[in-house]
Amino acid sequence: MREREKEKTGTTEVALKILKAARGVFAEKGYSGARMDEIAGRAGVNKATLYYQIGDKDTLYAGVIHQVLGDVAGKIATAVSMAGHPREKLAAYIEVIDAAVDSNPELPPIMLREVASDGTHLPRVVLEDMAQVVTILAGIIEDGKKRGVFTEVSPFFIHCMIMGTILMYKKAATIKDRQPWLPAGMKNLDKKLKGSAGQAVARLVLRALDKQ
């Protein structure tokens, strides 16, 4: 009974293994460079099983990104609902995104490739996930404006500030750390961050939105 329910939702153990393998391949090689036989090999299944469990390449790619972003949207909604003040809601919004990037290291390269290619391969379900996230942010900002704590600003602009800073910072940090010729003083600059990258971004964004 339990196995049948999993099959209906597409979350069988085999499907999860395939999605995990696909995330790695798409992150390393992008949509165009990813090959279904390589994904099947990494998942330890044959291509017939891959197609049966998930579907074609487009469906697999959509599933990989939706698995992360859909979950993030739900976690953001929960975290925001538990916060009271708009400033607390916005901080929670940012920290959930930061935690999601940490938990899903394949997400930054996949999303940065999509930005570079003008979203060529982004499926509708993923765009709907993004719209849901930005809609939550718009509600937070509108609440803050009504309470007189936030200034007038574009929610999508603020979302790009948040996502762009977190994605670029985390990817650029790994590049910087691999350069042996960089002075130790430059490598140690990050130690001045108080708390996580998400908390640092939250402080900057909140300061920018502060109507006072």
Second form
There are 2 protein chains.
Amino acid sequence: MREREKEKTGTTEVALKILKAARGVFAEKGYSGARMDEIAGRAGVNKATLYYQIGDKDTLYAGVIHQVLGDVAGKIATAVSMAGHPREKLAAYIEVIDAAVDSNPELPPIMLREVASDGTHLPRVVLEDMAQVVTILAGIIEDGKKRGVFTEVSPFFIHCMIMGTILMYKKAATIKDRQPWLPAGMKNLDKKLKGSAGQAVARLVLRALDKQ
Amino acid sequence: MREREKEKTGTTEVALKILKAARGVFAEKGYSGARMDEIAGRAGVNKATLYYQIGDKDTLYAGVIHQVLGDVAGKIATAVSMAGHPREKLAAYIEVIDAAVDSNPELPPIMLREVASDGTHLPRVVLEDMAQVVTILAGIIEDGKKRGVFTEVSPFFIHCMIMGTILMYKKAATIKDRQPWLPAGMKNLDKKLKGSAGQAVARLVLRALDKQ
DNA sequence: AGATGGTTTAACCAAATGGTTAAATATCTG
DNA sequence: CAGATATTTAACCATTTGGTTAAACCATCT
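What does the same protein look like in the form predicted in complex with another copy of the chain, given that the last one was the form predicted on its own?
What follows is the whole complex; the chain from before opens it.
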């Protein structure tokens, strides 16, 4: 029995290779556009191995979702708890999301498509994580309101604003940069962005919530 | 020859029925998830009729895109030109987008998926329309900056913020409302939204851009 | 070395899918 | 009404796709 790897990590090396390939293909093509053959091929593995190691397409996709969205909620929670003032907490909240997106290029397309299809493929755990994240944001805003630094706003709406802006910007920017016919002036319309997209979002959202 | 309809409108009644069905299916399932048989079935038409009236899947999808995103750019342009002050222009800009989304439930999923797949299926015309829209926004912001009412920001980024927020909110809200296990407090986290989503976006974006 | 059992693979399969065809059915014109 | 043309349809087809199988491969233990 050569289960040494499985015993230690819970996942074999081959399984990780497959997951990584799948992440890429699902991100590029979406669930129904992704082909099991292509995933196997990109992982450098026979298709039967894929089925042996992981299971059917649904299971594979669930694994990818877990890999991509698995620990974001936790990271947000800890980062927020480290900050003190509501404004810092909100900035941390946004920064963690931006960092997650930055370190994971597959996140935006997968998440955008999930939202587009009403989160039908999202496992309950992930939805609960998201709910918890919004609850954290609600706490930050509530606190800020009490301390007189934030105006009254809907936390759910603000969360959509943060996520929507970051996801949309990440992808739209690459689309824009891909159009050879665009005049240079147009292409530089966001080069003046000071700092990361996350910082830009934080700056604008904080201004928007600022009590005068 | 019964081309009376085609001669007048350029599109027959059957073709419109098919386009409408296709819009729904593409919105729900995405390009690769959509099945020609289902579209034909939902249109109450034989599949061969679909091919006779419209053509292959690509052509059909192009038709849907045209139907969904066709005249948004134009509407934005005229609405903005009607307003006078930069703040009013920006509000009009946002309101038109929100109205387009509201009167067209298929727009958000289709657009989100397009962005997710790097706009690969978007015809050049549509991309040019979008570029024009951002140019309009750049004009508004530039004017506002000169008049000392707006801060310095990237128009492209602000456009992503507006689109991202509206699209994300529209879909995320329906996802949230579908989760029976969510506590009522969570579900009401955005019921306090004063007015439409568009108005909420306008309020926040204007606050964010406001020079103090 | 040989037996054991986990792992990989080439070949295979049934179902689904985009697209076509030839015949049937309306519709219009003279 | 008859002929011509436009439109719809049932049946069909080639290919793709998710998934399986039986045999080969390989690390380990005795």
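Residue numbers count along the first chain shown, from 1. So that the term is clear: the rigid core is the largest set of C-alpha atoms that superpose within 1.5 Å between two forms. Only a predicted model underlies this, so the values are computations on that prediction, with no experimental measurement involved.
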Once everything's superposed on the core, is Tyr51 shifted 2 Å or more at the Cα between these two forms? yes
Using a rigid core superposition, assess whether Asp143 undergoes a CA shift of 2 Å or more between these two forms. no
Tell me, please, whether between these two forms the C-alpha of Ala202 is shifted by 2 Å or more, with the rigid core used for superposition. no
Rigid core superposed, the C-alpha shift at Ile39 between these two forms in Å: 4.2
